[in-house]
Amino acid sequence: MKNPSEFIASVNSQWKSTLESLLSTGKRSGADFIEIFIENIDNINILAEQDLITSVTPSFGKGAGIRVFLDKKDGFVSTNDLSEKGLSEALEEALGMLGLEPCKSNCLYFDGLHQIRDYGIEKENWLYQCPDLLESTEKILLGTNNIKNYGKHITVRRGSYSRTFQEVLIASSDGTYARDIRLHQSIGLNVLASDRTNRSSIGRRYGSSDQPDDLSKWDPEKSAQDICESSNKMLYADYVEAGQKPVILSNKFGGVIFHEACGHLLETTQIERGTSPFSEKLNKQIANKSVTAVDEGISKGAFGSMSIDDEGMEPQRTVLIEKGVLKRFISDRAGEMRTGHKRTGSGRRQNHTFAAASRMRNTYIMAGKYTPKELIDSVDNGIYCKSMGGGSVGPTGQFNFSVEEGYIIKEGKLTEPVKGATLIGEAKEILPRISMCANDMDLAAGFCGSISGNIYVTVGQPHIKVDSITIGGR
């Protein structure tokens, strides 16, 4: 196989004039703005079940997405035909969506593309620095094999590895011309334990960006111990009683609730639709003063970090909520055009078949001044949520999330494990009830699906205390 970076390199050296010609045609045809996103992608997914590798799925792709703006409307077309003819036809289709026809006269002026900003030069060998197929499969099997040593009544053991190597080139009619290489790797372990009528199901996922040797550093024994400890405790747990109670949410992946129930409501895609309860709350109190929340794309190695977003803008640190006051929204180019909220380097897409949209990157609640013990000490009768499971979120922030691993808090002490708990609430009601944040903020890798496809994100928070929330149970 050729070096994958040769694909984009050829685009840079041979196709710059073609890209400029396409952008110029779009401008002369009456479009306000044109963007071309070119992608080359190399994926592999590996699945281990019990003591066998049951699936190895490589995939490759390349293509372009062309987006045209006129006033506040846009047209988007994707294509796998990267010939000059194929790109021209895609541009014509996108123009046609807005009622524009390709114009060959020089009725509008285009300055040309800037000198390329190449963020990929030092990353071109990353793919070959990643673990090869043999090392990847052996490492995953070590994880599933170790589960046998630490788990009780384990009936299903699964391990997975995913690696995505993506090259992108972005050219726009404002002169933007940028290239980047992205690398994401993730490892997951899942167990199902069963002893007659008692069952427990626990999953853990670890992920990073731009670290080729990450799988080599992963400790399969430690990960197996961690997941089995949780599974063993939850296997014989009693069901929780339903009611209104205070809860302590763990750090790391506990931040998934903020991501889902609040973060999406701060994306300009939601503001455009008029579904966010926070659209008119800028510079107003929407959360407890203990809450400061950030979205950024710059934390080294984090799943949602990047050198540039999918519109060619460098990421930045965006303070969304400061001491409970809403300060910014998460915005892409279309969001800025339609809502007036400035871009935040948050234009993201799964691949070239999607138009970029305002999406979260690394989104988390900042650390506070308390220790986790002080949070637990403050609860007389509540629930400690160590690990969150799946859930659902409504368009205006109503949510319900299952608690994968939970414990009763009695008089400031963690007691017996409980299962079957579901946290039910609404973002605008829960944010003011986050009264305490601990000093142990940490991040966890995740995946987010929305209007522009599935993307890599990071969630996070310290341990937090919610004074009162509805807990569904038996």
Given for the second form:
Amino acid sequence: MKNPSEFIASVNSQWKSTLESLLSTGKRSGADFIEIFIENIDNINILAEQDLITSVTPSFGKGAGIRVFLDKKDGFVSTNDLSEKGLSEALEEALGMLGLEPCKSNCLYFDGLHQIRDYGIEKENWLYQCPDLLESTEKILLGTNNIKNYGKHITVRRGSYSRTFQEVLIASSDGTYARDIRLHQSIGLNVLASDRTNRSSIGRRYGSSDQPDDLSKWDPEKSAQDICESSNKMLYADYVEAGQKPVILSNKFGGVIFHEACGHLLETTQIERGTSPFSEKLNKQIANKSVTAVDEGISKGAFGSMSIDDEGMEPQRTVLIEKGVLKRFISDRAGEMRTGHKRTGSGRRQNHTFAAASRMRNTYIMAGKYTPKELIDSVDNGIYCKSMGGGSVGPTGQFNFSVEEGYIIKEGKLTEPVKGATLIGEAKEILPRISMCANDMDLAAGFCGSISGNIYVTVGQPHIKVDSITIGGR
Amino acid sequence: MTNDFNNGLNSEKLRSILRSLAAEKKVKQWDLGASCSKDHFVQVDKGEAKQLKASQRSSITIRVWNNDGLVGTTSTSDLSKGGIEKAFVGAFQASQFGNPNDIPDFSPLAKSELPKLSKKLYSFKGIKKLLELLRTAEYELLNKHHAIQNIPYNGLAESEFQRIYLNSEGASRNIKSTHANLYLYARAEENNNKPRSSGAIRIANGIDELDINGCIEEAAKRTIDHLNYRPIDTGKYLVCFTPEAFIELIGAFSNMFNARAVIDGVSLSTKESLGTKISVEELSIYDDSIHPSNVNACSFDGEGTPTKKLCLINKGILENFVHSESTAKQFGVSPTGHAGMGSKVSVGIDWLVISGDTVNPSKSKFNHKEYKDKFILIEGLNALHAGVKGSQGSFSLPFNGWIVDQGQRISIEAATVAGDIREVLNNIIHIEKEQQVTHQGISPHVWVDRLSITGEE
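Given the form predicted alone, state the structure of the form predicted together with its partner chain.
Shown next: the complete complex, the earlier chain at its head.
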């Protein structure tokens, strides 16, 4: 399963003329712009339960997505058929969607593709350098085994590892011709603790990009210890009392709230829809002065980093909010065309079946001047959200997040654990209430599902204080 | 790079390729699940085409049993002969890591007679026709009320789907179907109030069957009804779930019916729960994969087992779990037609049917159209993926709904309902008689007392 595919070897020798012919046909037929995205994937997922490997699932795939623009409209066709005939039919269908008749002649109608920008050339051995099945399975089993040493009342121990290897080739009628290889690995542990009357379930996941040897850096003992500590505390937690209170959100994955509640509203897809409350707020104060937030695709090894986005553009470091003032939106090609906001190297998609859209990469609130203790000290009666669960944002900007591990803060001290808490609010109302940012900014890997599928992202922040937020409970 | 199956899957050709690969690799037992689909999708923005999409997808999942009887699985979307061979070799290599304690086998029902589904196949209308229909729908919805400013989430799609199951003992299943779906979610704002959003979904076997006008009417009514709203005080309330909301809630906790989850220890149920009372006597729940209203009905599951109607809760008593071949073997029962395919086979419910009250249908005062005292009508639950702890039983979910008092409804500004599903099932005080078909199943309105609701202050 580790042989580089014949697909890689054929990129330069076979693809260029095929792609130029397709792009030329598209331009000749009257399209303003044509983009072809081709991918080849080689993935593996492994699941360990208790002390056994219970599932090893490799998956492979190939496909292409062809997108044609005419004015501000676009037609997108995806196919698993990478033959010249299959690609031609897909192009014809995309042209037909926009009312264009395919015009076939042999002359080129554009200047041809540029010299390939091959970001993958140094990465072709990555698949060889990743841990093999034996090494991967042994490492996960170390994790599930370690849980036994630290957990009380643990009835379910699970570990999982996922490796995705994606090779992409992007060609478009402006001459863009680029190839890249992306490698993402993630490993995580989940536990369920239960006694006769109580249950708690906790999960933690670690992920990286473009680091073939990264699995060896994962510490199964520390991960097991960490997850068991949380699980033991939460097993006997009481339900939180609902109400309006100050909260301290932890660093790392605490940043999921900013990602969901604010980040999505800064994507040009939301501006296009008219669903962002921030669309007319450029250079205006939308958050507390303590908040500076960034979205970038360049942090080495971070889950949301990449050499090029799915439209062939190198990613940038985009300052979204500076000292509370909205500075920039996250934009892709279609977003720039439809809203005028310049591309930021943020055109992303899960795979060839999705058209690229403006999506976040590594998104985080920058560190502030306080220590985490100073934040907690400042709260008389509130909640410390040590670990966040998932959440969502509605079409009117209202968000809802579950707190996986929470503690009551009384007079500046952490006290008993609480469960069942949900944080509810709206970004435009909550951003001005982030009054303190600590000095411990850190990142956490995650997955983001939206219009162009599930993609790898990083969220992050230091510990932050929100002066008041609605806490749902019982 | 040639894909041999672009115009649909050919069972005999696939069987021939697999037989040849199995002989070459000395594999005696294998099975295969394959699917292919073609889709058209359109989205509009104020009369303009926003996104037009078409796709052709195909994929196969191959399972092989090695000489030690262990199973390996691989899937691929590359259906060229080389792609299938790569997947076959991948599955064989993965079988070295098969779980010796839980070895799936072929379903004993993989060659049994299948239920007859009365589903009509529809021809594609094409992108242009879809665009015309959606533009009209958007126009009509925008004109339903001055406060409706745009329809940010909309889409009309049609698809053809083919699914195959084959195994080395000669089982052969093949089904084709067509689907169409429409969703319209409007955003409305007036009088400097907060913007409100709501919508509707319709699913059918084809565009000609799709209730487009019904979808427009429902989306408009739901959006307009929520324009005037007020906050709700945090507290315990008498709640009535609409059919859609109750199915969403039960579906979110379906692991209580899932034998795989029971075996893995992550279900709210245990093996001993069967035959015990888990809800009020008035409640009966079925999973009816082959119900005529289930547009996505398939006559067989991922292991080729025929699908069927199965009683999950009978008058409050947990009667059955849903099974794959492997879980059924461990419980000493027959597979129920709820399996996926894999080295560890997943199991899931298909189409929930919740019975109306047949015990005291006319005696109860709890009728959502007539009840005079104050109650909360929950129309739809949101963020189910985030607010449900399936293995713990707890939930905390934002919802769309109304405060209903003396027959007058006023929309709730923003609120969350929280509880424990086991308490909900036992605190049901009435199930109305009249069932309604939703896009996820069938249910009547269900009344539950003393549920916690948090309002946004």
